[in-house]
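Shown here is one chain on its own, the form predicted alone, set out as structure tokens.
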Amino acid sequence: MKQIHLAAQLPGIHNTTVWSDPRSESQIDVESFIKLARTAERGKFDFFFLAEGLRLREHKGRVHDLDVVGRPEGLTVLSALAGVTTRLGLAATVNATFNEPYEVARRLATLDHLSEGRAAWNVVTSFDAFTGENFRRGGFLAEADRYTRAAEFLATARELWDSWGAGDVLADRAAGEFIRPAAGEFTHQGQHFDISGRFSTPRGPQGHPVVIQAGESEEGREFAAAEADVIFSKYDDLDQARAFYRDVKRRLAAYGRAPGDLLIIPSATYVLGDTEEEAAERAAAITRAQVGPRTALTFVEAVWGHDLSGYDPDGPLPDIEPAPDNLVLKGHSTFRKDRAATARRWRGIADERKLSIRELVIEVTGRQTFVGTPRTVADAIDTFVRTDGADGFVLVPHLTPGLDDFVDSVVPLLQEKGVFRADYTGTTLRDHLGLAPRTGAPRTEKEAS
């Protein structure tokens, strides 16, 4: 029976928290992340998953405070959670385009260490110079080449951690050797790193920390299918879930891996009721509340690209062309290329539906994933996963930090099914995902010494 695999992101970034709910808590408070891991670990999940933001966005020249809730440095706050919890996976999204890889091998290796074998590096790059403008090299880097960089900071971080060979702590008192004498020894040179010396820190318990990929591109699924453990999708629509699972497992073969090798495991929302119309009710509630009147005229302005502050939300769209080369939101990636074709598409919905601004945006951007009863929320989720839509699901609570309801409620259902781990059956992150631990070709007894 496949089992599903389930993990937990704090919910923040994006508006779809409600942030301004009075029983929401603080995104930067220490004890909300320790609340949120302890209920994911009491859920028996794989693991607890940070996003990352590199720089506020900014929308008309201000910060764009509508989605911007927190955004702690993720390697950071998993350090602190690998001492309050023993099984639960911590996984941090690290940015490809902006770190070097010996920096964020290191700071790997040593969270894999503290946490005896549970860290995740989720390998993101970035497309554009506004973020780059918060860094040393600004926005030099090519879109194009995003992926090719971090392709080779991957292949560069992996050969520093395999620096590092099984036997080479040697802590020998007697005859007063601590390390093999090639303990750590490296040299790459690619096209975008050129380093050479020593690795300071011993591999980590997995060998390799779990990789995780978020790529819907063909660059992104290619890279993912050589060289991740797990790749995030968006697709919540079943059959266009199963297409992207069929074409994902398909491209493992030409990298001399197999179907099990790579989890697919997208994000989810969930809603909860003791009823069906319960549940409808309170994901219609949910969702005005991450779109307000603000937000959805926010999202048609970086559509359009013109100031639209004179329209009323629970109007029409504009009536005016867009001006799609116009960006008026900074760091939003979901605006940034098609905003023409975007716009095109948007009027086509509203024409057809009648919808207002308000409408339109909760209908092209809102999304509650899993609604209903815990039983029919279990039911459904299982399906997804059996009828290969998915290996599992990242859930997202709307509320910091969220999550009792369903560990709660849905968890003993899928657990009852027998679809669902009882307990923690290994120690590792690799244990709880089905993974080998991954390491490079050990070197030689000659090399060793």
The other form holds:
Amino acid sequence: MKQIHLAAQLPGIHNTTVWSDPRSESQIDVESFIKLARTAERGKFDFFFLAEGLRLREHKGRVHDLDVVGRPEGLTVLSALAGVTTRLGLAATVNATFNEPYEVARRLATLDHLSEGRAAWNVVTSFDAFTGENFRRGGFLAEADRYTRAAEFLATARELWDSWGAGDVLADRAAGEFIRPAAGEFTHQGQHFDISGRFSTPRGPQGHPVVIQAGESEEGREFAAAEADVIFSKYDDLDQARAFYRDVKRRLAAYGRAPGDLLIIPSATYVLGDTEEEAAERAAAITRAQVGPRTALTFVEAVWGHDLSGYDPDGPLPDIEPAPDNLVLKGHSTFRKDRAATARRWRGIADERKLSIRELVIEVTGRQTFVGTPRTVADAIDTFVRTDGADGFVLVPHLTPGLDDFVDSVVPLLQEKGVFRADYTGTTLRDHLGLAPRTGAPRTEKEAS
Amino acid sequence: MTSLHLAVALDGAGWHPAAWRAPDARPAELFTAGYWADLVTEAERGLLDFVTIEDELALQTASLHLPDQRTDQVRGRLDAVLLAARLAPLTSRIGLVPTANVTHTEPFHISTGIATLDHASHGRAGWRPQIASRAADAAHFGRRATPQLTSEDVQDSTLIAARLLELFGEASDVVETVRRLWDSWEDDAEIRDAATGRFIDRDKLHHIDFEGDRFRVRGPSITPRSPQGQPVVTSLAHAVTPYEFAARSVDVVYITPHTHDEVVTVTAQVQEAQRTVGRTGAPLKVFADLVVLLDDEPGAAAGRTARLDELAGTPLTSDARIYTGSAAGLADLLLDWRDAGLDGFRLRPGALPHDLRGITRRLVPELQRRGAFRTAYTATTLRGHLGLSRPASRYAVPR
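We have the form predicted alone; now please give the form predicted together with the partner chain.
Entire complex below, previous chain first.
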């Protein structure tokens, strides 16, 4: 029976975290992270995932103040979590634009050592000068180059991880040999990186940490098929998800990979109730809390490119034409592209269904993935995975830290069905995901050449 | 009598190049968390102010200015900031001071990493900014060239400082940027005001707009102000240029005098550096670094050192004074040097865990008997241990 993979994400900075709920705890205190990680490990989840922020969103030139803001540096907080968990995978998003391969490779290898083989890296890119203003390099990268840099970045990191063989640390007291000669030597010459020397961190338990990638574009799919172990897709509509799944899995063969070598794990939200009606009511209340009147206006402003502060969020969309080149909300990727088309689509939906501004924004941004009783949610998740819509889900609670309800009520039902592990059978994240150790270009090859 | 401060510098199997071959060394475990957890919990049992964790963006080398090809010494390191974070939940009082590079690393990443360590440790984070003094390190990044020290330079710390002057200037800019980012959120910026729908008061978040000759950074940080507000910044210094960098940028400076007289001379130079740069606020805390090999039986420490020297094939040398002998003798030395104008010491154990235990189980009780060291932690944060107050954000205006 096809097994489900589950991951947990601490709610990030978005409006989807219902901070106004008194049960929502700190998004920065390490205790929140520890609590969620322990809950996920209690639920036998594959891994814990953290998104990344490199610049606070700005609305009309000032820091956006409606959403949860503020988070720790991902790899640092995951290292702390490695000390209070024993099996849970630990995945951090680390940008390939405002970092360098030598540092990222050594930090990920370090986390892999410190967690005894539980590290994962979600490779993302950035190009915008807005984020670049926080870095020495500034906005140096054209959008077209960000994938080529990311691909070369990852390839370079793999070369660095492979620069140490598994047996290169000898620690042979009697012979007085601590390492094998030339351990860590590397040379990489390419379009984006021309580097050489000695890599300073020995090979981690997994060899290569698990590599995660997100992105639905043609080049994103190809990159994932070639390089990634896990892909975060955004599809939670079953038909679209199955088409994506088929397409991505089909691409693997060209790279000599089997369908099981790349897992497709979309992010998902959930709302539970004792009855379907109760769950639906809760879901509606959560959505209204996520999209308050000012948040609704902000999102429409972001798409329309105008200051709409004079408009009533409970009234109709403004009559005015959008000015999509005018960036009112900066740092929000959802509202970055195709704003003219988005405005047309939103107006169409609002006109057809006679929706107010706030109702519209709830309709287009506020959907919950799984709503129901623990039983119906477990069935829905199982069906989604069994019919190849995905290999599992990253669950994002709407409260910080959240997830207890899911682990206590849905996980046992999945276990009962035999579609989710009753206990961990391996110790590394690669074990949990059923991935072979990544050997890359082994040293023997290098020595032979 | 004022109590002195004690820190321990952790690195590999200890500071003797052959320490990894000592009978009680654990060389195969240097890249495991368990090894470091045992060391740092031992240091906390000894009530030490903090541990430092060495690091660099290169493989270790026996030569100050050039890579080497040796295989007979410890090679390979874990990222110190992540290692410190891994140890944070396993400890509750001891300060954690990792090294992080300022020449090649982005100030924004350093600021969020150290602030996160401060959050994860509930206020016990520090940082040792370190320039990349080896030109070869720059090839690991391929973005810039850095000065190459010559064989003549490395004979004299003043020549080194002169060659690296530009990097020290840049280091000051990086520390200033990091400190501004730490202040860029006022303490009470998070308001969660359901009535107005505002999670934060954006008047309490600040663009830092650092603009120097070498780079600019806009801010604010993504990480809220951490428990200490400003984690403790420390640096190692051997000449006037790095003394001035310390006077301008850090809270604690480690110096390397070899005699009582040198303590007097160097602490005077550090005072002078503070005047030169016009330091305001709390004066620099001055710690002396010492490499220590401790055994109470007469001659045992010297014998152990000689055996390690033999394995190494060469006598132990160091930039810092090397002390071999009993804990009582070391206590005499520390108190004598303290009276010449020091706030504390950073001890570099010659071999781990042996010499760390010598510090925590012999030296500390000896100092306690003499009323010169705490008998219990009286604070929970690193600033608290050091008697440093928690600064307000520079951007906070009285409202």
